[in-house]
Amino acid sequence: MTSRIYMFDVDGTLTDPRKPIDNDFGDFFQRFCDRHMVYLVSGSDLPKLQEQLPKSIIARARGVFCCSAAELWADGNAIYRLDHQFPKLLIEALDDFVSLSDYPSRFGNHIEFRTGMLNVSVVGRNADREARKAYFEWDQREGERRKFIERFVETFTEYEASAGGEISIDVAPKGWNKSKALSVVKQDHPGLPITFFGDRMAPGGNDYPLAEALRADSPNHDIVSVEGFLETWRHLSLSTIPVTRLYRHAS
């Protein structure tokens, strides 16, 4: 085991969005987990994560943070769960976001209740891969999610919202985000440097809070922003470069 901790977002970082991990990369990543201390930090709940990653990888992780770190699982057991009762007015605002959107297509499952958070999607989580891609491309042009997040946090000041994956927005009480994973990992491994891989590192993305917490905590931590599992694979494959050189300031 190396004296460095590796933390990975899942969707868009280890897998294509909502897809199972690539078989060849999965074999490689499993071997990586055998040699390194690995934590997973996902916005999804555990059942969805289990659809994307095999038991062999999940079992090798030191911990699996789900629902943007509102849950922690280790060795198949729930270490903690943070739940929250969202006000009716907030849920109605999310309903309005979906119903009043200019985007023409809907596929169902638009607001999903998870531990400590809500996930809202105009196109709906039932959308297939092609429909997800179409919405993502439209949202990139129109900025629908970004604009809604800006309005939402101004109205509901006790809550935060961030873009999750290609099609959705994660909503949680302020401070309930992936940055919670840092304090847990530091408690178990004090003083060890951390490298974090994610695909939503920019402000408004659900990997951003953890990236910012790592930057504030120590200059020895590294943040690697990727655009898909192939880029993650390429970084991890450069084993001839010393780890501290490979990841330092890679964001």
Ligand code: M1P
Given for the second form:
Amino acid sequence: MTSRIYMFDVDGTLTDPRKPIDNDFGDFFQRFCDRHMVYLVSGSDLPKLQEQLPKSIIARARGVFCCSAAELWADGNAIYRLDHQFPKLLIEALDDFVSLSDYPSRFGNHIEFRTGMLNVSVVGRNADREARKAYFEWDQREGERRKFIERFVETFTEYEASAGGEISIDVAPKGWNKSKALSVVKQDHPGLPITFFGDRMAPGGNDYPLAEALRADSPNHDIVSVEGFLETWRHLSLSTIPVTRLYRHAS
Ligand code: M1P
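Form predicted alone done; form predicted in complex with ligand M1P now:
Below is the whole assembly, all chains and molecules, this chain first.
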């Protein structure tokens, strides 16, 4: 077991968004978990992670942070859950966002309540792969989610919002984000350097708060920004070389 902690986002980092982990990478990653201390840090809830990752990987993780670290699971037990009651006005603003969007298609399940956070999607969580892709490409051109997030945080100053995946926005009370995972991991493993892999490290992305917290905490931590599980795989295959030598912290 190495004396470094590894933290991984899931969607876009260990798997394609909302897809099960690739079989070969899954076998590799399971062996990686046997040799290293691994934590998972996802915006999704546990049932979704269980659809994407086999029990053998979830069981090998030291901790599984779900709902952007509002929940922590270890050995099948909930270690903590931070719940929150969202105000009616905020929910109404999200309803308006969905109904007033110029995007032409809707597939249902537009606001999903999770522990300590909610997830809003114009196209809807029932969108299939093709509908997801269509919205993602439209949103990249139109910047709908980015513009909404800017307006939303100006109005609801007690809350934060991030575009964690392809089609949706995660909303949570200010400070309730993946950075919460750092204090827990540090408490359990004081002084150990951490490497964090994520695909949404830019401001507004849901990996950004944890990346920022790590940068502020110690220069010994590494932040590795990837564009998919293949890139993660490539980095991990080289992980006998300290990642610091390959990727210095982005400034
Ligand atoms: O884990 C990343 C994100 O995955 C999903 O995003 P989307 O459906 O937009 O691709 C959601 O579960 C989201 O909450 C999560 O942050």
